[in-house]
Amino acid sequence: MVRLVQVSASYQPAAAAGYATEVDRVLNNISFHIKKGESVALIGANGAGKTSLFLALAGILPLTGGSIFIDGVALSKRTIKTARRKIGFVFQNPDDQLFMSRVYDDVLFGLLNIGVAEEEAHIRVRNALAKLGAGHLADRSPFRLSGGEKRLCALAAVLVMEPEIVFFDEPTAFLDPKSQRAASEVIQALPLTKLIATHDLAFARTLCDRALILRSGSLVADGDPATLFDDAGNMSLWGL
């Protein structure tokens, strides 16, 4: 479903007058394969490369080496539009996704933007909100919702597009314990392929089949979360 083969990527800082610039490599020869239906945690300290990996998967951060395959098709300028139809991103800060005056319109926006017929679009919006138990929020302003409610609405705006793969960036960050439990239950119930960047090891252990651990832009471990997280020596070595 998602396959990376020796993926590398770098940021090139803007040149200062009269000085050569240094390339800041953020991903180093990363290879892994996520099968259809798998839930995989992406673990790493701040600066380990989790966000850069998501940007590469979205086709935003250009690769300096290797290849990314989405459902068997290599990601490229020619294929990126089709690939993005299969991928959904749920950002760490839902305010980055919610911008309309009404939740319903936020969830509807993406469908109308890609040309879905209006009648079908409205049906899909109502269904997406209902599946997440967020139908009662449809006419609310997203700017007057709690953190947990915003996360649900941002997720509805992604799910309404019917992606096959969803990438979550810290889905339980800054939530109170009750909202964390609710978010965990919703994510766990989704019958989709999931890659979840998180610092919450208990969350990863409960929801994910595998864990990928990044350090300094390199993949340093790939395996069962319980086994990886119970190794205190390696956890320390990985900076976790």
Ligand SMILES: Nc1ncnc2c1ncn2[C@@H]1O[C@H](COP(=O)(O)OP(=O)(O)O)[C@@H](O)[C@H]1O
Contents of the next structure:
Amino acid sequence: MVRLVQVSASYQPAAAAGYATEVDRVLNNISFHIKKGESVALIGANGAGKTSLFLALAGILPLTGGSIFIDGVALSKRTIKTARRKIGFVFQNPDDQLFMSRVYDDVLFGLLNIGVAEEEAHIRVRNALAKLGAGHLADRSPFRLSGGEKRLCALAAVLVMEPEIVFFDEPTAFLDPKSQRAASEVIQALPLTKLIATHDLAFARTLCDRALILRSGSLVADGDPATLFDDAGNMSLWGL
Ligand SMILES: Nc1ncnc2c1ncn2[C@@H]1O[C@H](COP(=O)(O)OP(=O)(O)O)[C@@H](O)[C@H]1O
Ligand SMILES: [Mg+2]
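Switching forms now, from the form predicted on its own to the form predicted together with the named molecule, please provide the structure.
Zooming out: every chain and molecule, the one shown earlier first.
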């Protein structure tokens, strides 16, 4: 469903012209395949390239090499719009995602934007909020919610679009333990294809089928989370 073939990317303008050395690359020759329905953890120290990988998947960070395939279709300027319909992104900071003065309007915005009829859109918004246990937040201002509440609303705004694949960037960051557990349960219950960047190894171990480990922009391991995390020598080598 999501296939990367030797993907490289760089923030350095020189790289776009083909002069990138390995050191300049924020993503270095990354290949992996996520199957439909899989739940995959993306693990890596701060600066390893997790967010950059999501930006590449969103078509925001241009590739300097390799290809990304969504449902077998290579991402390009021509295909990005169709691909984005299948993909949901939950950003690290919900403040980057919520901008209306009412939660309800934030969740509604994306649907109206893609031309869903008003009546259907309102039904979907109410369902999405209810499903996440956030119905009572509909009339609140996103800016006056707790971290956990904000995250639920950001998640509702993504799920209402009915994506097939969702990329989560550190979904339990900045949350207290109780909200972390609540967010984890909500994510686990979603019957979707998921790639979840996280520092929470316990979360990855229990909720993910697989873990990808990034170190300095390179994919250094891809396998069963428990097996990978129990190898103390490798974990310290990877800066984890
Ligand atoms: N906009 C940017 N311009 C230049 N370098 C960046 C930019 N964003 C991130 N980087 C660099 O890319 C590397 C990977 O960052 P990031 O993808 O945010 O890592 P992670 O999400 O794993 O913490 C870091 O060295 C970071 O400093
Ligand atoms: Mg990040």
